[in-house]
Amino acid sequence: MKLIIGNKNYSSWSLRGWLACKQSGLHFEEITVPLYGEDWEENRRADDLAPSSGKVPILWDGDGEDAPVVWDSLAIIDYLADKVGRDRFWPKDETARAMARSMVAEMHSSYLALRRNLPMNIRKRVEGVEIKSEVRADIVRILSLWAEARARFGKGGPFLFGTFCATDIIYAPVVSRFMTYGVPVPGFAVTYMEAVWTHDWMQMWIDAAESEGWTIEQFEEPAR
């Protein structure tokens, strides 16, 4: 399998699909497409990028015109839990499992002003920020989330629903959010984001991360 990714600082679904690569527990090849560098209109007119359109990240299982193909974090996270068994990925409980996708989805379909106010970038630490109304809603609601998961479901292990599954996953840049730019969150937050942060694949992908030499200016106005 082929995954095409963008920055590890600053593409939070490309840290969702290498994740969910991860979690499949597959040999995967992953090759980084700078976003909007020099050559980017280029690259993103290249035939691994054609089926997306240019977006990352973009999943190609094996080589040639009949190759599967998938892109979207949620599809590739989809495509890769029928290929090695969904109780990898989900949780084994119908009704944990039932808020899990749904919590899953909606962090797929919601939550805009928290990913247009504070984007994702990891190698930074930002004080003072000033929360607008429309983003601490998405907060709030997000927590709310974590705090049910956690108690019904999460005795487990310290993530979500006890183990890390998809959940974890699509969840795992909104954590990076809060850090850079301090959320305030109460203490059962602190250990759940504490417990994703300091995950061996989150450390090899902040790690990465930090050692990247591009700089997106439109991804760091905004912390300014």
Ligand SMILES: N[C@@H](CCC(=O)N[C@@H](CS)C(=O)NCC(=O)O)C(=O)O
Given for the second form:
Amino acid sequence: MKLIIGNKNYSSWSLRGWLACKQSGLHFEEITVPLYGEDWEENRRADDLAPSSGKVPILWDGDGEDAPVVWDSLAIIDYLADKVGRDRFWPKDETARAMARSMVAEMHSSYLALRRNLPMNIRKRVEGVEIKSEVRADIVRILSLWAEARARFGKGGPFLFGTFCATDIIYAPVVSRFMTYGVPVPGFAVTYMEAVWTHDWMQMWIDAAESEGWTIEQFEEPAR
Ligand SMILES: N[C@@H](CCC(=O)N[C@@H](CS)C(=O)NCC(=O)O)C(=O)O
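With the form predicted alone in hand, show me what the form predicted in complex with the named molecule looks like.
So here's everything in the complex, that chain up top.
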């Protein structure tokens, strides 16, 4: 498999696709295409990125004209779960799984204020960031979902549904935002975020993000 991703420092959807590939346990090659860099317009029109119309992440499963190609982080999770078995990605319990799937869908379709105002920027540390009311509403909603998942289904481990699953994958960039923008969160969330941040795969991603040389100015200004 070949996964095409954007800059590790900024590309939150790429992080999700990459964690999904890791979670699948399958071997994959990763190719980084620097977002909005000098060659971005040319790169995004290349054949490899054509199916997603120039967006990352995009997963190619094999070579050749008929090789399956999947774009969009949520489709990548679904595709890989079909390939390696649902239980690697989703809780076994039906009630827990219903909530996990809903939380993933909600992250994918919502929280625009949080995403726009506090763009993922793994290297950055911001103190005293202004949190607008619409961003605060997103944060409150996310924290209430995390609290409920942890309280009802988190007994088997430190993650939202106990063991690391699709929900942690999809909320990992939110963990990064809360950490780097110093968003005040209750104790249970600090513990959860620490578990995600120190996860081996997250640490690999963070290390790579920190050593990347690219800077994207438009993502360097929080709370615009
Ligand atoms: N809904 C898509 C979002 C993909 C997306 O917007 N990726 C961003 C990078 S994080 C991108 O490719 N931006 C480049 C552009 O839109 O020009 C997903 O879940 O994968």
